[in-house]
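Only one chain is included here, represented as structure tokens and corresponding to the form predicted together with the partner chain.
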Amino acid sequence: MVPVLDTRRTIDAVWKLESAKIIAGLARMVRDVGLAEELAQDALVAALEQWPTTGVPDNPGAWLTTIARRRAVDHIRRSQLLTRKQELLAHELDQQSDPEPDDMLRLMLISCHPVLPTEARAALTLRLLGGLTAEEIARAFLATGPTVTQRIATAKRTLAEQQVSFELPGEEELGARLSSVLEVIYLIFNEGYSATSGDDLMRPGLCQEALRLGRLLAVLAPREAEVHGLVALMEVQASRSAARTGPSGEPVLLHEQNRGRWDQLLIRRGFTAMLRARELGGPPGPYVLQAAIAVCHAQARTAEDTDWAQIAALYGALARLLPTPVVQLNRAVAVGMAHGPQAGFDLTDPLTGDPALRDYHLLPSVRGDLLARLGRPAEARLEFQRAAALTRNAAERTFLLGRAEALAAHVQAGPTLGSATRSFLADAGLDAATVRSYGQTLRRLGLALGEGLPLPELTASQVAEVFATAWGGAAARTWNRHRAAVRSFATWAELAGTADLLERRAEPRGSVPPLSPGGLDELCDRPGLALREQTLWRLLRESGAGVKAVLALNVEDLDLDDRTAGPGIGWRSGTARLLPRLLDGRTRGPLFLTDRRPGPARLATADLCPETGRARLSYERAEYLFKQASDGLTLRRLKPLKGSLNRQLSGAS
């Protein structure tokens, strides 16, 4: 059986619980943090020598304090320049004085003093406030023991050389000094929470140390909203510890986490701390804002319930206070969720040139995610690969490579603009003229945007740009024809919104007025005009129907008594007079026939008259004949204006 109490480990536990208080009290008296720590260490050595045989004393903290004080007195009395002040101090140390409540706060402020570099502050804080050994700190920060020992020694020397004041700062300075403490605590937390390197995603021990320091600080400086903000932030973030890694240690993104595994106890503590910060009032500082963001996430019962608009707004406020590239990047993520991937992606663009983010793997990782959501798998894949190459964390690298791999399929299998255009023209059931016309439009699009452009990447604004460049100055009808081609293509390829940016242009009407009734009569009365032409022209004028539709009429479609042919084509007396003569007894086949028989097997039987063998009159031929007769007018000019046709029809009924 494993012994429940190992003395060595018990001493270690006692030391971690007590050392900060001992050092803090000693530091107040000897006015030297380095010396205070050495004296406390002496007491620890004594404990290690004596407790294995005597057993752990009933009040081990008091025992250690007593020994340390005794050493302090010895030290002062030994010093060669014994001043009166020191003599008083030695006397004071001999008395059993109670620790002062501000001792710990003073020790924290000194450990995190701005004269020290950040890494030294973190190491010294863990050493003096957390009771961690140099070896433990080195393991947490992936440094070597000697490096950390050196770092701590240098820090102590710097504090002594700079004669850093032991007095508590006044109310107005306290905030600034505390912000340095908060920075160190959050650094420690983050080192544990999102370990920047190594194979474990988290080193929970560091998170716990940071949480303890924060909770302690909230008691020591209860009037500071930012302190409660930091505590709230850490509590809520720590509540997700269990949910943020998958079975093989890979990171699980916030919106994919199983919220049932979030620690409700810590969330509640976070909410409580947040309430305290709010009660203190004042404009929210960076930690309160970050805590508010964390609280927003914690309040959402599901990822879909997340109030991204609120989070984006909070990040906007945070970016004003703390315009760091990392905050801007997080803001881009929130905006991407609140207002769409394009809006988020646009915010990341200026960041790509920021030297501070050059090697920051989360930038390409975020961009990759937004690009994937924008349907740009090829670019997204590149970003994920870049992110994987930049991260120092093995679990995260695996995850990022996995995302890149998942996109590979889309990159290869996805249709390109070129391939989609070809399938569209071949398979969409278009007639030859339309294929020719649409082909022209889509070829221009392919040239401008690249035929290799993956189809999902095609955006409305790209199409709009091509249109503006290629046909911006073209006639409305030309513009509308190209627009119709793209719209038809977009519908076929299921590209939502692609053609929405293209406005239909109003085609000029009335500038080519229809031929006047008198004009038509004049044409028809010309001597020698064929009956067929007369009938066709009259029918076009009286029916208002399209030329194609009229030429497509068959004899069997006609109802001579009713003066109609199917739905939509009707005529009046002018045509009615001519039709029987034109038919000349025919009962089937095309109404308007060519003058001659076609060559063998040239046309489909539907376009041949079964009785005469002649072919249906073509549009081109009919148009040609009319142009000849009218000095260049087109058949369209026979069609009356819409309004006038309606008037005619209603007048007729």
Partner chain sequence: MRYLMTTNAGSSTPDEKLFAEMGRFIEELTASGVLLATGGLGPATIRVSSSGDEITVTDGPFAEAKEAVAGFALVEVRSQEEAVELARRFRRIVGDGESRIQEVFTS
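Structure of the form predicted on its own, please, following the form predicted together with the partner chain?
Shown next is a single chain and nothing more.
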């Protein structure tokens, strides 16, 4: 008998290799991704039960496929589908041992369907096509297992509710649908290549998974140039992995990398994929152009040999095809290398007011590099400090602070925006609520302009530009609150005229009308909306209770049968349908929980759920999420008018 541990390892390995093909074939049969995965999991359970006793079959993949298909046929028969369909499936079970190649392409198109939010597409793709568990995906993206599980479950439910077609689209539509698949695969690769958060610069596992998916897609869609372009781009970029970090994990800039450490096998694979893309002809798309840029870098034996003029021209073509702020920023880098730092720096000026790059750390990083090359070290240091404050990746933050520190000798001593802000909040005699409110405003000012900005250099035009970018579309009340914070700070710091360009906005008078029932339904029906938000918003609407009172509820307060939670809080069928799913078996602790567990310093709080370890959802976070979903509305807008509430309660069943 084979040892149980060895058998389990074999099953894990087989599942990694075969699960995507099995699920793809089942999805074609049952027309439901969630059900297909459940049936495949049934086959896996059967293997875990039988193989330790009977031994691993000669063809384990075929064994799993056969068991899964039998489960599918049983399910369809139980569902009493047409006899003809049963006969067709039974014949297929007998005749077909391997899934059709189209099954895998179909599964890719479904898991990356545009009806799903981007983060849900990535999670579902890694789950169905990568065979990763929710915990593995969570570790890769620094999320929690329950969060990823909920994303995947919501994605499957959305696909079913939206009745997404399981048929392959026609040739004309296929190209448009493939763009979503390419976007997800490249997103996965980029998260591995330049991790947005955490301690490490890279997550190699995600890069390898994206490469595997890209190569598979190239086999499934061999006539699509953009597919081969993406594969070429990822192969060449991945070839630099070993040279991208130094001995301590610090980033190494491209022009400083040891090119002898670049992986020549991956470079050759990238060149081959690029040749395939070119052979297919047609105007180059975004991925083919980006691959051409990567090939230019790979062809240069040294950094000095790089054809920056050609790269700048390619970025110009890419910017015309895909005029996004990030592409424009990359073009500025290339132009700065090809035609001098001033030319590149001039291209970054229009980007500083773009809201899409407000918190993008690479914008001040690029500007800092160009300013340093222009011989303006004090300004360069400020930009590097801004970039370090914006990044969530520890390795990048350390690297950027090091670059800023190297320029410290060129900076005159004196009060800075950051030091003055801290002193103001500590010494101005403000109450706790005002400190919190003013702190939000001044922190945004520091992120946008740099905490190291010498205080005397803070100008009214700089402040006005930050306000236009950060709060230009905000409600009058929000704008005026931030304006009051800057005016108070300017008065304290004796900065005359700093807020002169910020005009007070007229605030609407009278009571705020509630959000219409149709408006709430529209918000709650959005794909990918978390169950927690759906439940909270429905409960606020149906109960008419205050936001803080609802957020303070504990599971023990609920009477699900009576649809009440103490005096004054009751709900109707909309909330009643959602609450059991939200509780998910919990019997204690706060009703509404945060997405993640709190850090070690907060473990002593009394508002922790004893069953999940997560904390109570805060008013500020709940308000922020509703504003994001509703284009700036507050949770107060969910409270119905009194007459409407009375009608609701009298009609409750």
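Positions refer to the first chain, counted from 1. C-alpha atoms forming the largest set that superposes within 1.5 Å between two forms make up the rigid core. Remember, it's a predicted structure, so these values are computed and weren't measured experimentally.
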item	value
Large Cα move at residue 239 between these two forms, threshold 2 Å, rigid core	no
